[in-house]
Amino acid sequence: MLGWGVEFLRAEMNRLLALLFHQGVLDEQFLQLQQLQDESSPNFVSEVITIYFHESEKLLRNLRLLLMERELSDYKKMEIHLNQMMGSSSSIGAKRVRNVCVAFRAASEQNNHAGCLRALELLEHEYCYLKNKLHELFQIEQQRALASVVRYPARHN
């Protein structure tokens, strides 16, 4: 039964990853990130993703603040934040988040306040979806890791 649990969890991880790739949420860069994880750094991917989420939330907050100052919107600062978000999203394989950043940057380059607001809303939506799905993936991975080391005592009848 123990082996079945580990295999079931591995299948769940693969199913979720396949869904995220099919939806275009992730790209092959995420797989390359996973390949960097090994026994010497078993939490490498989750640690990198945690840093990504922490930094992205600051960038999203800064973008929101810049857009709230309707008359004073600093589009050059927005572009700097968007370039940072695009780069970090690309480096972890967050394809849809990166693509929304590209559209957001285009609206920013045109000083299109309404377009920037729509893009920010979409960016926050895509970011939350990514965060929830990767959190789900890491929970399954953690359960699988625990299931693979749990040993039950032999039963003596």
Contents of the next structure:
Amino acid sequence: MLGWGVEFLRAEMNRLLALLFHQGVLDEQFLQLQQLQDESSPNFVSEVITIYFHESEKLLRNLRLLLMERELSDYKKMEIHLNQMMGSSSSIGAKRVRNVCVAFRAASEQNNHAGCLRALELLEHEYCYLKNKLHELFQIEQQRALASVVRYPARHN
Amino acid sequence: MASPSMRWIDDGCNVDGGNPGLTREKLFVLVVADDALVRKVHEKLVSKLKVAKQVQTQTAANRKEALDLHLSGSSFDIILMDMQMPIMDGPEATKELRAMGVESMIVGVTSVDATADKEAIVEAGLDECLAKPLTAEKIKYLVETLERNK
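Can you return the structure of this protein in the form predicted together with its partner chain rather than the form predicted alone?
Zooming out: every chain and molecule, the one shown earlier first.
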């Protein structure tokens, strides 16, 4: 029964990952990130993703503040935030978020305020979706790790 | 201000054979990026690649830390320079390093089109410019270029 649990959870993880790849939410860079995790840094992926969430939310807040200004003139500042979000998103394989950043940047370069607002809403939506799915993935991973420990408890003589 | 982190990574080659593909004894890489995520990922990527028998990585969060490292006597084979740091961008930091006499391979790492402004890249003194995400293949290409130009 416990063995079935571990395998079931592993299948669930793979199913979710396959879905996210199929939807274009993640790309192969996410797999590269997973490959960087090893015994010397067993929580590497979750640490990186935690930094990503923290930094992205700061950037999204800043972008929203800039766009809420009645007379937006600081498109340059917006581009700096977008470049950072593009860079970090591509580094973790967050393909759809990165693509929206590219479109957002294009609107910013044209000083297109309405276009930037639409892009920001889409960016916030894509980011939220990504965050929820990654949380789901990590929860399954935690359950799988726990199930493995229960299945193979340490022996104490 | 965070102090630069330094890691020595031994690739764990066994005494008898080692990795037959490795020609370099040591590789020193500096990752300059204001974004903590980029520093973490690039440092790990470099340190995990078996492109030398020993790989040492350091990170710097800004231009000043990068310059201070060199002023304190550190030198590197490859400097991965983020191109979009807000305070002083990558090309400006590169110009300063070259003015100091730094001869390392300096590679710009950019979030936008890596070929967009080749003239500016060359003028700044960068040897290469690569688009994010950095991958194992891209790092290996840099090391191979380093070996060819030795």
